[in-house]
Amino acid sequence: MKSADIAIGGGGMIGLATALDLAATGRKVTVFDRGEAMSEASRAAAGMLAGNDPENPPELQPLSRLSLALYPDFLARVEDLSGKKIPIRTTSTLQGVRYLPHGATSLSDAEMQSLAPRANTSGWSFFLIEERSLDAWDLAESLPAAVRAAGIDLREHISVLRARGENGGVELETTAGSFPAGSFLNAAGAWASAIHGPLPVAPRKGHMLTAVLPGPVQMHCVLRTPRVYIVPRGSGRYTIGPTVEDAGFDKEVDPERIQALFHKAIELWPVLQNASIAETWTGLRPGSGDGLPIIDETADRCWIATGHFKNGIMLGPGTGRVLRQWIDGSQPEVDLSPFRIARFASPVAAS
């Protein structure tokens, strides 16, 4: 007798967004998380819905467009279920690049200074992107409450150890005992390999900080280059990141890396010389070998969704939608072939 129609390993953005989409079809869904839901990479994120970041791989564009189109309804549903507001913090991004992409128009110095007073534009060409951001901490507080309000069984501090097909369904082995389900989704992020065996996904450690800036000179849009981003949070608070490090599962905050990151931000926006560091943290983002997510069916009634790297918050609603469609047996509305795990078996992908 199955205990759920579908079980999900991983209570981060990808797991919970998918759980909501599946539950909306009447399925009985159970989510397991090794710690607290939304406590790892999802909470550590900057919250930029950066579908048009020029650093994104081009293969990501269709899934990004779908996810961004779903975002307003997704946020409205989370707010309605949880009773908690998730305000949009910014609606535009000043993107700095060495070379302007096709079709982009460089901002004049006057335009830059009106949006980011005293920004240091030396060496960069900036163009304006319509792009929203939210505070990942707001989402981390709201989404687990919304999931529970939707009737999803969220079981924290329980790890899924392995999954095997059995009797037309799936039998999970967890740290709390066995659990039968109709299907299983591995959405365990950087820890996905612990369930499915070796996967081309590894934790990418990222240092982040919050700076508090007093005074009248403030900024109300994201300021971003390939070296650093500065994301306004309101009330003079700014999230600054990131570092990208191969440090295994180490989550210790390195004061020297924090200071180096803060110095990069000050170099880009010298106004931050008057700011103080209020918070520091790290996150372990799941990075694949080629920077693209892994979204695939790994065995009968078993799926995997990991490797979303720096875009897990942005890609959550879209990933949940295509997974629900696939699990339903219908055609996903986005071509998922770039995200299949078999791509790593080819000599080109592995090089």
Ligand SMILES: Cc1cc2nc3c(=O)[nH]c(=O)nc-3n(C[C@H](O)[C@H](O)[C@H](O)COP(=O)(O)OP(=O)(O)OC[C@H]3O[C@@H](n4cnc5c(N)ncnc54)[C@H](O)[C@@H]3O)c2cc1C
Contents of the next structure:
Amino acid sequence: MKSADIAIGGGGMIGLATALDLAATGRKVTVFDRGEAMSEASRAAAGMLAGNDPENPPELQPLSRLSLALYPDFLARVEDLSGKKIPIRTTSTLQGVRYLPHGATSLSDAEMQSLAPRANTSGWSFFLIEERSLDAWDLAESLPAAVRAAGIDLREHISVLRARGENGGVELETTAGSFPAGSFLNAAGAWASAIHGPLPVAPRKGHMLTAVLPGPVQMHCVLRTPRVYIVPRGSGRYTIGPTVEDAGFDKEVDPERIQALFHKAIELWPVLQNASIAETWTGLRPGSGDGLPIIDETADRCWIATGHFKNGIMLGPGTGRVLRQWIDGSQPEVDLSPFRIARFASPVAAS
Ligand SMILES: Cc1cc2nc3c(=O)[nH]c(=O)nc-3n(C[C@H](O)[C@H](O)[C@H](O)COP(=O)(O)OP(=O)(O)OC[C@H]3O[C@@H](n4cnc5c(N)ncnc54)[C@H](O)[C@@H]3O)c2cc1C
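How about the form predicted in complex with this ligand, since we already have the form predicted on its own?
Below is the whole assembly, all chains and molecules, this chain first.
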């Protein structure tokens, strides 16, 4: 096998967004995925770019801001390289909360009814967030093609087993043999511990479904509370989620959980009583326990980026940018200290 300046283990959003940023500076990049690229958490996502979700930990703000600022160029580049469109599906979110955050203005009943007709607002105050969403399946179709078109060597169905520093570089052990590289990034999502373990990252399972509502489209913005979200996809299709479960690496769809989720959505937006369930699926978010990613240098020339939990689609371009800066030896433009592994030396709150 031929060597690379940078080898990446994991072809999800984090690995591929970082690969694209590194390749733009002329680096020779190889990405290994143990299955198909963009087939795990990154394909399962609802695709909300929810940098201003009041549930996000405050320490996430600077990286969220950077990532959201990079998003238009990131999408344009992926579209140019892949020749495939990634339409923005929604541009605003109706966020329900028990208590309004500082500075937010509650929407009136009339405003709510015009944006989400017949929404059941009882017990919630809603405010409007300027926030976009895309369909993660669109991204999953385009991003691997874009990566290949950018000259990145994407090798599927090969697992990285280990990485160790050797002769000023890194020697990878993979299921297809050894592979020498200048540097290594572990971006294996919920599986990151298998390459570099043990790490404080674990799978957090999420059930999702798509409901189809016949007739004219009745809602154009995301309707979200801390219990459930409804994300319009166009043509009367609505993605509904999520559950957050500790179920190890199990990815089975549980019909009872799907029904419970659908009922929560109907309770929030009774219009969905007339909808039918078209698709169901699950995904394994990489969760670090405190809701923040782990972005760090773990050994000489070895980095890790995992634990993006509920926000890895939104945080992809920003994570790629700061990692490229760090790997290049320049100062990352966001303070990464909240994301260092060392924070787990002291007890952490469960998320
Ligand atoms: C139900 C659900 C809803 C979500 N909704 C949103 C949302 O609305 N907005 C948002 O921003 N985020 C959302 N997320 C979170 C987001 O999907 C994740 O944070 C993000 O996809 C993580 O990306 P990743 O690249 O780290 O992991 P993954 O996408 O899981 O990629 C990891 C890759 O590593 C590969 N791999 C594993 N082990 C190895 C190995 N040893 N060698 C080589 N490759 C390996 C895997 O095959 C996989 O392709 C959601 C997630 C779920 C599950």
